[in-house]
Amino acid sequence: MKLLTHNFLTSNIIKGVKNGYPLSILPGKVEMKEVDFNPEFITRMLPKIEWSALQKAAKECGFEEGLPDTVGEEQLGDTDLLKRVHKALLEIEVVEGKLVCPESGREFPINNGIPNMLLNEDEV
């Protein structure tokens, strides 16, 4: 699963659960998987992204250094931030592991790099 997948996922589905995002990140094993540098295709995903949501998994996942704690318009022309990004976004892949609900506790589990989220009938 890549970290861009992770930051639209969420378990807010989950009955109760309001907060449902973002999950948590409980890596298994994380593998970086290089991945051609599109600059267009990072600066046109920059605006979708939960900026905080990113950085956190980023951290859970080992790879916190080089995300600045904002980032804003005037820094979209910055070829170095923007291989930062598309690093975090593309290249880090968790392939085992477990995405957790920040307000229930829910497990889903993350096998060859592809989140269950399938839930049970009566968390509908």
Given for the second form:
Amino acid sequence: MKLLTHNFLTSNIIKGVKNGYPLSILPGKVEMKEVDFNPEFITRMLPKIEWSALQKAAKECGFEEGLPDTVGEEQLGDTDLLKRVHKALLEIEVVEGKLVCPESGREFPINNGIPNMLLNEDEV
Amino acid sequence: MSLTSLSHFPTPKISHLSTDDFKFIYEPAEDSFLLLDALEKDCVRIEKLRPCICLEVGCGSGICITFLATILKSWPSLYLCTDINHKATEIAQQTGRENGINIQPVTTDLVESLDVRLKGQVDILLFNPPYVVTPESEVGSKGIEAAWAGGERGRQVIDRFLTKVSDLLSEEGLFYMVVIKENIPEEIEQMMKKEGFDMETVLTRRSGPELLSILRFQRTQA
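Previous: the form predicted on its own; requested now: the form predicted in complex with its partner chain:
Below, the chain from earlier opens the complete complex, with every other chain and molecule after it.
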């Protein structure tokens, strides 16, 4: 699971959970996988990203290479910054671990890089 | 399988899949290949959209989202896919890898856990639903039956999903869905019209007892 995917996941599917966002990451096995850098893709994706959720997730995965607190439009020309964002969004792979609902503490397993968000019948 | 000889995008390799895998997941068949052919037929329209986020719901083997990514190879996008069957998302990830495509699978029911954050963001949405007419009681499994069991008129899962399409699709977004005649596409067209969508039939093909069609929906342009 890339942090780009994580950025779009919520646990509000659980009965009684309001926002369920962002999910905390309890990393088991994290790998860095090289992905071709495409500045245009990062620039187009940035407005869709919840920045604080990405920052928190990167930290939880042990990646703290200077993601600033905010990214404004004036920074989109900063290739160095876009490369760091690229790395955080696309190169960090959570292979094994858990996602934790911030409201209920319910854990969702990540196995072989795939988050499993299925709930038991009594949880929905 | 009947990909035309004119096709210029390679059909994704699925030789990594074994007969054992097909005990757990749906083996790509005529319906899957018709969706591939429709995407290929629509490739100019799809490329022109310059999609940012693509999503396949109920991806099974992952062949369709992998093919979509192949069409858009020069145009990077996020390729998300979901399936309620965890074995399917595992295999879909593998299908992507075997074809040099990075897809992002999530095991979930339809778009649960993604729909809030994907609101208005999906540029290309694919759905090859469980469309087979079956007793209602067969719907709702998390195993291979989930790949086909559609209940009365084969519409149980289709109808549940159609209510979510308007929320997911971006302004210009395209939604492709596989149906059979028994699903009554004319009625689906009326339902989607109320949601503000135009429907077009991209391709139709008979396969044994099934008259398959690929429907494309887009917001009615003002």
